[in-house]
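The data below hold one chain only, encoded as structure tokens and taken in the form predicted on its own.
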Amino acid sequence: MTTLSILVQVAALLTGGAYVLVVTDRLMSSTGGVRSALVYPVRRLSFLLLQPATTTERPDFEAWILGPALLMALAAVGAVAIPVAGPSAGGDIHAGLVLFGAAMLIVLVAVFIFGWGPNSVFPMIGGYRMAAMVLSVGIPFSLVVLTTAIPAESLSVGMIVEAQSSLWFVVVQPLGLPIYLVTAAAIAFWGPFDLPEGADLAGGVVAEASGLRLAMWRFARAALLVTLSLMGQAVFLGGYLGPILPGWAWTIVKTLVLLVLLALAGRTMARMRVQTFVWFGWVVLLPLALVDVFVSGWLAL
């Protein structure tokens, strides 16, 4: 595949997945019905685009604009490493797992500079909250993702998918997917881990955002969740492997399953306090991730 076709494929996946995520989240949060949920993303986007952009005293406009753009770019970079339809469908690179992990951890930078940009107290506190969160879950997140490379003996996402031709890794590494989903939701500051945008901070990093800037930020976060779901289904659920349906169809179905689970968690679980989350990351998630590494290594040997 050419570079242009890969970029078009990634853009279509992120846009379509973001739309499905917003619709699903709307269905779970309101009683307006399916029709209202289907038009909600378009109506909300139109409102934000027509809304006049507000500003603050002496903001850092460059950082304020760079935040959403960087977040969207990181979602796209992470998605490029994931093969959608097959091992030769393009987009798969030799060290794709490393590229994905690096892109997801740099999300911290995007959120922090977006909170720094408006030169306001609450957005800045939201940025510092994101730093505490990523420092708490970054190691468990990286460990469970890299653990899938042990049985595949490769850092290529395509090779990891092919290694699951007989059995998905979610079966042989039962701790991997639950830890991955929890840490992925935290990196995307979604649901119970939506601390950088907490209501106690009047919106946190988005407290001063409006108009096009806020629309770009919302879309970038939804795209980030899509990328995280794409990688989750690739390294734990066999990716494009499956009977009857073509590979791209299995990728879409499995990704939607993880997106629905994340949307459901976002509407059913209570938001954690920052102190509780930091304790949870270091005391619970990190030891469980190490157990997952040891078990996977033992099975590989």
Partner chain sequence: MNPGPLSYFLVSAFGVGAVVSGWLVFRTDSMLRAAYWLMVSFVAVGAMLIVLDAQFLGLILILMMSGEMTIMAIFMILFMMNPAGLNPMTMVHQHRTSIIAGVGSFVVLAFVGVVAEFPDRPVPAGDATVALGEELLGRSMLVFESAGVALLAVMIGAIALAAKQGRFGDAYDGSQEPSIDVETEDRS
The other form holds:
Amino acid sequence: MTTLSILVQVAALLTGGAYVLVVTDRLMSSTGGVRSALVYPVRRLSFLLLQPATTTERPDFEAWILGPALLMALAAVGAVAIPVAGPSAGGDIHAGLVLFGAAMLIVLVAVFIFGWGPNSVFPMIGGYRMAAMVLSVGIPFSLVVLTTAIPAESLSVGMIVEAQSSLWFVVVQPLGLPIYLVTAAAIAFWGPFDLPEGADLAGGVVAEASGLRLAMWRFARAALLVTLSLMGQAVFLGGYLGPILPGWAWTIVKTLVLLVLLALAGRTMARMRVQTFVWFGWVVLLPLALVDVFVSGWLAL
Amino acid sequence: MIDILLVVGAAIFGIGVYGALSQQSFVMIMMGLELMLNAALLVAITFWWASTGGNPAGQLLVIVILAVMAIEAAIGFALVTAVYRSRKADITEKLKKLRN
Amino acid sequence: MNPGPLSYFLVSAFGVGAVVSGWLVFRTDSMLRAAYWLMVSFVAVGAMLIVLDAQFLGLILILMMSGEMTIMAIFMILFMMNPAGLNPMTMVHQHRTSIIAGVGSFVVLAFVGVVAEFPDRPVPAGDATVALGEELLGRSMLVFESAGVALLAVMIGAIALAAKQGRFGDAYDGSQEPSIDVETEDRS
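Let's see the other form, the form predicted together with the partner chain, since the form predicted on its own is already up.
Entire complex below, previous chain first.
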């Protein structure tokens, strides 16, 4: 598969997934009905593109525009590591799991500079909140993702999917997927963990953003959630493996399941204060992730 | 190839030396130290790649450098916080004497 | 193996990027930019490591630095009086000595690097990550474990140094924000 077709595939996956995510989220949050929700992404996007962009006094302009661009690029880089259709198709990168982990942890940098850019108080506090959250869940997140490499004996995502041909890792490592989903939602500052964009901060990092910048930011966050769902299904739900349907169809079905799950959680779960979340990350999630590592290592011996 | 890599490593190291010696702020000094370690890392991998025939101890050295970096950063930040808390000092000039 | 022209190009491009961004760390007034220029320098070196067949180490370097540089940026913003660099400033001492030392070490090291002859034993083709894993959990396990123990000691020591209540107290209390430390005049 050529580089160009991989790029087209990643772009199509991220755009389609982002559309489904926004529609599901809209269905949960408004009473407008299904038809209104289905056109909502297009309507919202055209509104944002036509809206005149506001600015602030002496913003760090480069940082402010680099934030959304970097977030979008990271979502794409993370998605490149994941095989979509089958063992030979798609980019199967040597240390794909580490590439994905590195891309997801740099999300913190994108959010932090986006909060720093406008030279304004609430976005800056949003950036600090993101730093506290990601630094607390970054280690459990990396641990549960890397633990899937133990039974597969490889860091390549394609090999990890192949190792699940008899039994999915969601069964072998029961702690893995729940911890992954919680930490993934926190890394994408989504759902119950959208504190960096919290309503109590008048929008947090997006408080001063409008127009094209806000449209890019919203799309990049949705694409980031799609990438996280893609990786979740690849390492825990057997990826493209499945009967009857072709591989790419299984990938899409499983990705959508995780994506809709995240969208539902975003509108139904209670928020947690940042202080409580930091405590939760270090005192609850990290030991559970270590248990996951030790049990999987023991089983793989 | 090895010439390019070693010159790049030397340049990064030189910038690190300049930064660590010239800056007044504690955190900027730490940035200089990190740049020097960065150069060490690059040069270690260069020699591993070009001259050791793939001896994995070369990669191990890089892991040790990474651990040293993490230790330097953690202890550095902790000391900066502790000094700031007791002295309200954030640059080296404010620490004329280290006792009490 | 013999590096192809693409490797030459990539190594030169990332090398120039690493040096220039490293230089910009000390040339910018904004503390956030200083921290993230340093991160760019590390990412460029990580990319060079990937070109030199050490994919795992390059990616791990990039992964580590993203978190560390954000912490660095936060500390810069905490401790500097003018973190956004909205007014130009220089905070340097012994400037001439530093320039001489920096240029001197570059010239000496680069001279040695260019003039000296090194043995030509390139990395054999194969998975360097597997070799590293076997080294870490085999012959050099003691080194690896010592690094882990040192890191654990550092974690404890750093928390004891930096936390306001030292090593005492519950984790939840420690995560609460401290009261705002305003120096007021004593009115009693």
